[in-house]
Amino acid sequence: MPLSWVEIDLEALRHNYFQAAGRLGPNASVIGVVKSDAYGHGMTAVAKELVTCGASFLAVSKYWEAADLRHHGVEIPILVLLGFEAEETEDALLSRVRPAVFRMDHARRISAAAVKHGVTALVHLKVDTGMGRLGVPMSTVPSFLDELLALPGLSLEGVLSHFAVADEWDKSYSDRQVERFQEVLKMVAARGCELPYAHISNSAGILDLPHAHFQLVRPGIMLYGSPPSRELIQPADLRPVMSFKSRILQLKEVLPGQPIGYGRTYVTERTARIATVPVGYDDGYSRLLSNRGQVLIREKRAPVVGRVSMNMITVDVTHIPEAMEDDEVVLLGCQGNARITAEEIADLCGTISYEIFCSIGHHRSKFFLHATPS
């Protein structure tokens, strides 16, 4: 066993997958969101447990990304959220990869591609309907459906967009981007298109905005077991599926007035036992968990004393006497019925769940468990 690991439990993922499939009407289904290796989940394993499942498509970012889930044997269709690079165009129409269109020099290239091949390219047209981001503005939308639509070798398979405050509780701004959204596909019928796909819902959507699903949903963060916000309106059975895990390595008694770590930031003030565990921010253990962060020990909470280093955290269990050298430590998940989430680990650090699980996720040691039979 490693001195730290990482556990990702995929029966999980599938709870969580079935949350957000169950509330979908009879004509959505589900885009698994899978970029940044399943936010940090393992891409490969988490895309062949939602084709299990019944997803319908899978998003990343790169087109690297649809590659190598390719490689490993994923079949069903994928979307490059962020298009396609020069030179990777040929081989991504060529693996039957969509991409995200949002600009008409790409378009033009996909094009020329798939008429070098004889190939049909299907893309998704993005349009930016709030926020400010990536997507084609609103005002240009229906000049870039004209000369979109006049490419040869390209179908348009789904137009989508992306909802900007969905996980707060005042909707008001989200129903005005599904307003335009609505808009832009009344041009695409305008010029007598019939559209497959139409997506904009994120997990806030799914569990907020119903009349918002269309005919795709792209389901991110609740596939992981966490929450968009606090603020949702319709909350959801979600459970865990990272747990982040280490042992005591080594275990002192330290004499009062002693200090603790880089900079001695930390001095004991009682004679104190001090755990030595294996982990720090190169395992994705933030530093800004000094004298802040908690860990689990014998399913009781303990505290992370003096500075997060880079392969180390010291931890005070004078509270817990029968801890011993080897004992499992839980940094992230479950011991018992003791829980620390990912979201209080995030508003220690002051930032979002989102990046907990990306950070943690880099770690080389990791281990899926309940995975589906093949």
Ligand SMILES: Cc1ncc(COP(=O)(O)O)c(C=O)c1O
The other form holds:
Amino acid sequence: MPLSWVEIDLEALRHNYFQAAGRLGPNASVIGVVKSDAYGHGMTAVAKELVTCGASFLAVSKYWEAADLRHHGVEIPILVLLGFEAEETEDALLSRVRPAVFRMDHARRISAAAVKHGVTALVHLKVDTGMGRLGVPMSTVPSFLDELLALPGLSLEGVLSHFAVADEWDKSYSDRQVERFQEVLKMVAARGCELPYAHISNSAGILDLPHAHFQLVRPGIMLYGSPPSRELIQPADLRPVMSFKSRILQLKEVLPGQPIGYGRTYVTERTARIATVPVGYDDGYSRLLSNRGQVLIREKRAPVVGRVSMNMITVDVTHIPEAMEDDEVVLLGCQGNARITAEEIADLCGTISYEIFCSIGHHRSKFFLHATPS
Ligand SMILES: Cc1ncc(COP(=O)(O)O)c(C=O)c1O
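Next block, the form predicted in complex with this ligand, ref. the form predicted on its own:
Full complex below, order starting with the chain above.
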């Protein structure tokens, strides 16, 4: 048994998938966003479960992630959100992976590779409707489209864009993005191109912007059981997928006035029982949780006292007299009715649940629970 470990509940993932899919009309389906190791949840296992659920596509950031999925037998279409690097273009095409295209030199390179191998490259045009990050700017979409559609060996399978603030109460900016997106779709149609897929909605768009579902949606965070924000108008019933657990490695009684941990940032005021738990920032438990985080022991909350170090934290369990060495410690997840959420940890760290999942997800010991038998 490892000293600490991460559990991934694939039944909860399935539940969340159907929360997303259940919001869609009959003509829309799901691109499961599994980039960044499925937000730390384990890309291959998550991808296979999403395929079983009925996902039509998967999305990753980089081609090597798609290659890894193919290597593990995942056959459904995969979209690479950051496009292909020059040296991987031919391999990527031959493994039927689709690039997002936002640069004409990339498009030309993909076209040349497709012609060379006698295949048709299916590409998704990425347009910037207001995020200001990645995509062809609105002003240059017409000329980009003209050139793209004239390239040999290349077929426009999709057009995509990304919301900047779909998770905020005020949907006016997102509505403007949808309008611009529709303008682009009209430009595509005006050029005689029958486009199979348009997609713009992330989790927040799926939940709050039903008029923006088009033919595909791209849920990420909601699959992993965390709401994209607290400002949603139509929140979903989501179940956390990731838990982070450990055990009490040592329990000791200390006298008043005892400094705890590096920097002596916590000093006991009374006789206290201090549990040492073998997790630290190397395991993704942020140092920002020093003297702030809480964990669950015997279904009760216990505060982290002193600094989080690389491989250990110290927890005050004076108020839990039944606590013993080797007791389970939950750092993220449920114990009985008690629960510590990624949103709670994110708030303490001044970040978002996405980053908490990615950090803890780097943990070396990961167990997958309730997988659908293949
Ligand atoms: C292009 C793109 N689509 C979809 C998503 C999924 O977003 P979310 O996790 O908020 O559902 C992301 C995530 O960052 C993204 O970059």
